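What follows is one chain in structure tokens, specifically the form predicted on its own.
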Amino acid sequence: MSIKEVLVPDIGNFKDVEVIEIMVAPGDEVATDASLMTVESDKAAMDIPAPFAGIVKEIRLKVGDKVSEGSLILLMDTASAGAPATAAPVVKSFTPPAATVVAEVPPPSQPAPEVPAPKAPRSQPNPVAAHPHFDAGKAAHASPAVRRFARELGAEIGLIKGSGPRGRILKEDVQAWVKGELAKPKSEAMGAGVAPAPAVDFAQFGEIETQALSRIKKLSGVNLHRNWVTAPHVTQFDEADITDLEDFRKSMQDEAAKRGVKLTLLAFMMKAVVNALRTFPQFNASLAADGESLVLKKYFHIGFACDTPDGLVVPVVRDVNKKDVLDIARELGELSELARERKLKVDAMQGGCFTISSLGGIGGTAFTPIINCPEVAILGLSRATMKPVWNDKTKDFEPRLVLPLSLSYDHRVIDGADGARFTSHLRLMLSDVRRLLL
């Protein structure tokens, strides 16, 4: 008998992630890379694979436990395993062909739209005003001396809960309230005056059914609310003529299939977005925690919203500027499959500069995506449709494939004019596929 410990492997920078499912029991024989358990962070759920084959002797944790890298999962007898103990994992590799096939790109059938010249980005973001205090609208039970003390500290007496007789607000209550406000993160303090949602007994109106939200949806909801409250959103809507781009994509399908790649529009969109980020660097930035400076990024990691049975996750394709569309398409497929199988590692969802959310496969004409903070912008794609577009050369309407664009951006960092310039630049890139090859 050879007993070995199975430990939690590298799961990124996250600690104390929750065990939500254990997939083996004592006595089970498992093969190398078989799933042992599932853990869930605030980003995604992921399966922990077996590092070697063997028979489970003892499980050292239970559902609900918190684990980190190096935590003991179970003890395994490797000598009694029927499967080989060191089965080498199969690694899919790609060997590029000796000669790269370059498809001839036809000239655009319509002239490219004109784009206003970009302005140089400001060295500092727009100043952010201090958040206002909100009146709860209740009559405060406090003495004149306590009210004067609250005014001197800038405290809103109507938001303070009294601990004295009959709910009277004491001087100590004002001091405790001020200390609590100062201890809150800036994002939480900004929404301190928002009234809670009323509790409603919906059963009084008819039959109901209650379903628990998944942990990812609950955590995502907290993040989305924070992002919506702390970042003043503006959404710029536009349309891009992708008729020629779609024709080119279809012409490359056979070449992509030979390499085992499904070539989608999203791969081309990522190339276009990187081109726009280079032209407008304030979009490839994050506001510093103190709100006094802008962190400009020199790398181009693009996230994409991926719908999974457990909720929405955002994998990140790194160094998009260094990859061609086929490499990007291959990575998109691999990351999407890992996300759906709950095998996406935490580090695969970190470090994004800009996010693309595509609903084109479902439908809709436009929507307002929520910024994935600390990023300052996100691009939404809706379903492309054929529309009659006027051609000045032929003096007639022509059927063109038009893609709706929805760009949400943080108005503390980006002005409305720059938002319009960004989408205009994207229209230029997408209308002439040759520009994406530069």
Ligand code: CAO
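Residue numbers count along the first chain shown, from 1. Since this is a predicted model, take the numbers as computed values, not measurements. For the two forms, the rigid core is made up of the largest set of C-alpha atoms that agree within 1.5 Å on superposition. Compared with the form predicted in complex with the named molecule:
With the core held fixed, residue 71 shows a CA shift of 2 Å or greater between these two forms. With the core held fixed between these two forms, residue 51 has its Cα displaced by at least 2 Å.
After superposition on the rigid core, the Cα atom of residue 280 is displaced by less than 2 Å between these two forms.
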Second form
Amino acid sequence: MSIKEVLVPDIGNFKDVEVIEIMVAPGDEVATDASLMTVESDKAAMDIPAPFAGIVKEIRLKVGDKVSEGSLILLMDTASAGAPATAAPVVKSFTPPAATVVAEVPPPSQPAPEVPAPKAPRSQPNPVAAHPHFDAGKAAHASPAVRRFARELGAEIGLIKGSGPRGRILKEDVQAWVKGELAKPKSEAMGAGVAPAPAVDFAQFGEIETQALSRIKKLSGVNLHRNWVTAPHVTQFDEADITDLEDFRKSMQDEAAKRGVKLTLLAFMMKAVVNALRTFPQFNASLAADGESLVLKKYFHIGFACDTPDGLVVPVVRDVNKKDVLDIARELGELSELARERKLKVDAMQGGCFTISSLGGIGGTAFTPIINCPEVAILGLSRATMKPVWNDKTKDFEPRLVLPLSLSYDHRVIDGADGARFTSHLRLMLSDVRRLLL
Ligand code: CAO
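With the form predicted on its own already on screen, would you show the form predicted in complex with the named molecule?
Next comes the full complex, this chain leading.
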């Protein structure tokens, strides 16, 4: 065993500074440069680093004590930790001669002779001020150790309120802040805590070409990713018999065309969705920013995903409940055209309550649309196909036009049972066109 005293080193012009934190305890093995304690003057807080590695044997002061250069901090066993007993400090930017801060003493069992610590010449750099953690330029809101602790946890020290004397930020304040951040609603949490994907040099496997993403793709990519990771999605699949609806739509097509309108299935879908939103108001809602309540909307603005050469945009048809199918169809045509000509104004894409994403004109049997947050649900439409459907009255299969529905909803707001009720209600609406007029 080789016991050495660790004394307060040259701390510049500071005298009788208060010990505000002791970071080690007897038995702790400390590395060279590890923080032993923090002292605070009325101007700054500073860490006192270990000048050498060792095992703490005895601490000779306590929080609240006043110390100056040369005050005894603790006794350290340098032999047990494997450190050479005569090792001089090797701390970067902290290079006073060992004798300035330590003195060789026999083990505590023997009477310790008085060994005064020689003064470091004034020409030596101030060891603590030169230490990388020294923070004299800053107001004393937090000790360097607490700042480091905050940094290690990724906490922003400037946002933390201190509960210590003179508003000083304590380790406990950092812990409470981090706890608070973790407890916040998931919608505020950015990222899913996954490691970034490693960069791959694809050229090593064959010829490649790099194309810049469009501005719309970049913007929608950020939103889609955030919505995907923050809203717990469930997708409910269903099928609606739209045979009669399609017959009716086709019978009205010429008349609509005379009025300059292309009467599409989507216009009828908007009416059916509004009817379902009236019946299930929790689908026409958004979570409040604090995640504590639901904001129910009394208006019915329905967005529709529109495929453009630059990427996906979502124009919004306002007050669908107050418009007839022809008006809606006209508006759908106008908004789609504006979107594809890149002339859509920002306010034409705002204020939506619910979104419909139709891939029916392209194909597919089902998909899982991503909720357009802060909305809480989105309806995907796939391609309607003729299918044999059992008719219980005629006891026979009948050819019916069946439309696949894919309803994604935010499970924080909507229960699975309500998801199934919503699509069942849509089935009913779509199977009997007269109901849409009610
Ligand atoms: N089943 C079968 N046929 C369908 C159908 C369906 N579900 N939906 C549309 N069709 C038919 C239409 O009847 C039309 O046929 P006709 O020309 O013979 O009348 C044809 O497909 C093309 O329809 P459309 O796509 O032009 O019109 P629409 O009103 O159905 O859709 C719009 C308009 C803007 C939704 C569409 O053009 C579009 O952009 N779709 C892509 C949306 C998208 O990319 N969503 C993905 C989002 S992923 O997150």
